[in-house]
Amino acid sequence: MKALTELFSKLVDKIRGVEYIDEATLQEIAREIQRTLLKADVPLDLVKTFTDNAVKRIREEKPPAGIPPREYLIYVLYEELVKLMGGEQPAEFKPTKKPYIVLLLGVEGSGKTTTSAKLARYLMKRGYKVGMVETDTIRPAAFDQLKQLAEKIGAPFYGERDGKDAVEIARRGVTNLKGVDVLIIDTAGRHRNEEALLQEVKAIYDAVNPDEVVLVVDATVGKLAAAQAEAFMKYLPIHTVIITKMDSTARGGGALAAVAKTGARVKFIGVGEDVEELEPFNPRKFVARLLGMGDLDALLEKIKAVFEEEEVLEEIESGRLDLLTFKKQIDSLMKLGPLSKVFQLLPGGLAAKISEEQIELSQKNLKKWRAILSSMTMEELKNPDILNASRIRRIALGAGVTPKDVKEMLTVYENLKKMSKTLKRQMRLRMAR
């Protein structure tokens, strides 16, 4: 994702370098795009059509009053972009009855059978009882994975060492694995021949009568992730599309692009190794994060989540603003990872204004407070006012800072108590969009 974001951050750099737009211009900046677009490794016929559609409406679409005429082709750009990429709606992954089987197919070194995992540790965050079944026979080490990987997210597992029919093993992963919500099914990657992988998946596909097909291909093939796509889409209906490895390569453009081509939709990407690390793919957001626009709602959203889970919000709503209150927020807060993360999400003007050092310092008072917050005693955190000389120097010296540092902090909390409503009111706001 950041090769690919260094890319098209630099087409938008150049296009708001520009001071007026004739057509001079524009076919330089169309140029640029299209050099964008295939170093991206998006197919040819699409990087022309791309390019076509977006010069034809600079040509003809004139800029609402206000906004410059630089400013309006970096909104094309991100218009088509977005067509592109699978169109305005994300695709939805809900399971609609119970138990639900899904089938995970890719080839050999797609990340596959990781993917499996992250897609049931997705599932489970969300209240599902998610089992899953390694039918791969010709990987020596598939089984050995999936198994470590099903015990480290809690999930039951079904497997054969020593099987060799997946199509059985298969059917008796379903028969074993009862009281599931979902059931995962993951499948070999590599055979003799593609033909031989392809009528292995189908006749699975036939015993087990899966409620959605899952493709699972590595950004790292770029275009070349049609080819995959339509070789499966031959032989049984592909219902959802996960790009893995979104995270270390420039071609996860061309991957996209090219799947969205095929008709199949892209509802996750991968962004890391870890199991935690897979994205529900929302094409406007990505799209808006690609071109240096952040992404305020996945900040909000993922706030909304942590908040929730400790029942912030409703604290701060009915009025119960304490120092207890505060503490549950920090760990919100810090559960969302390195703020340097945080601050990537936000608007690149608002990132922008935020230095390093300003990043490092909010980071260091976070962990500051916390100490601070967890030396105080529960009458303390829900009753600040008996907060005097002599308990501040007993809080200091147990969270191993000065009496000082406690002061900042309850001068902190004493300005959040005061901003408690219009934060609340904004909130609320930003929460119900």
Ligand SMILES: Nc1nc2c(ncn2[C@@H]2O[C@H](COP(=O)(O)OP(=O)(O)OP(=O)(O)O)[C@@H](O)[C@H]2O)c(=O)[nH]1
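So that the term is clear: the rigid core is the largest set of C-alpha atoms that superpose within 1.5 Å between two forms. Numbering follows the first chain given and starts at 1. Everything numeric here is computed off the predicted structure, so don't read it as measured data. First, how it differs from the form predicted in complex with the named molecule.
Taking the rigid core as fixed, one finds a CA shift for L381 of 2 Å or more between these two forms.
Remark: with the core as the superposition reference, the CA shift of E32 between these two forms stays below 2 Å.
After superposition on the rigid core, the Cα atom of V401 is displaced by 2 Å or more between these two forms.
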Second form
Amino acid sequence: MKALTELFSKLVDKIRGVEYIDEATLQEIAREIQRTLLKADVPLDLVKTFTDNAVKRIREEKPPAGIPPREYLIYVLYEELVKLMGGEQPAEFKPTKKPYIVLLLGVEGSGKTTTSAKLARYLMKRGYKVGMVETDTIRPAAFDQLKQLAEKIGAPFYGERDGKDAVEIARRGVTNLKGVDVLIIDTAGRHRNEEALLQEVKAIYDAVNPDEVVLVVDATVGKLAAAQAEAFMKYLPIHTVIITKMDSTARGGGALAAVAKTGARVKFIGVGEDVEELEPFNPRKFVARLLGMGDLDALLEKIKAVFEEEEVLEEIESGRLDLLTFKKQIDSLMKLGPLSKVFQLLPGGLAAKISEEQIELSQKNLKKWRAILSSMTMEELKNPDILNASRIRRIALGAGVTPKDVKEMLTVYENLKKMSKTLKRQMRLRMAR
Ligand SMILES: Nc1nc2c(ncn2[C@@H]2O[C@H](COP(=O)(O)OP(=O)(O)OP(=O)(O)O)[C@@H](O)[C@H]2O)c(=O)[nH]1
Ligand SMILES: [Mg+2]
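Target state, the form predicted in complex with the named molecule; input state, the form predicted on its own:
Complete assembly follows, chain above in first position.
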């Protein structure tokens, strides 16, 4: 991951470094995006459409208020990269019957045997009983390799050291390890053109009728991963792809993009030689990490909050600042953390009117207010005017506070309502900008 992460963090640093985004800067950033993707070995046609799309969005979309254009640019980059790497939904690995038979295949040295053990370990940690079968009769050491890994993680193993017939070994493996939840069958390495070996995999497939066929691809092949996947797909259905050695090359980015384009789903990535070093592949989390997770999280939250804030402002403008709106606003504030940050997002004039003490006080009060508002009926939230002494007593009791607390909150609400006139004007000014 290191090489790829470094590549993208350089890009992000570059974008963060720009003062403002004019056409020349945008062109420069577009070229930088292209260079980065090409270095990650993303196929040229994908690089081109990616960059065109991103630039178009940056030109046409207005960043929400309070979000600097360059931050919004990173957000657009993030969203587009998620699409490039396989989209929104992470594909889950879920055994649906017992035994669930998994067949691993891939070219020579791609990491099949190691990945068999990693996948077994992953599933065992989640409570599955997993058995492993070695069918490699080509490389003499393969039997020992998987057997040792099986012993290391404590999984039942079947193999035949001097076996000659991979199909028969697979069959006997299935019979011998019947009691497990998941059965992982490792196969011999093969080059794409070795017709005989591909035929053998197909014969194993026909013999054991696996529930999931997993193609193991080495990240260092980069964009060629697509051709590899397609070659195998001619012989048998590929349900899942695992990309190994993501830790050792930036080309893994290209491999992911290329595989995504074939329509195959990447479910895991291998990030090291150890049996623990297998990660479920989640495009969102993966891209977030590429771009510097911490920062990005904060930015995504901020953008969401601004959109929510704008919704509330719209309600205020339409003259509906009732307690329900007030409650929504408090809910969205509570999701955001430090209030001082939030107030910075408010229209300038308004933010200046709010003192540090007020901010601190509000922070403390938010929880209390939310409890109070949650004790109100919908009728009360929509018509605060009906709140009389006896209703206030009931609400205080429900929220575990004093009637004085309820009245205090109502005062704040009334003030806010008065302020909403200013807010309206501020908002129009901002919209006009
Ligand atoms: N750095 C790194 N190395 C890996 C990863 N996965 C596998 N390897 C290494 O890649 C080499 C080949 O792995 P194997 O599991 O033997 O590959 P194979 O596909 O079974 O190989 P054949 O059976 O010979 O075709 C070994 O040295 C592994 O340790 C990974 O995610 N990261
Ligand atoms: Mg092997």
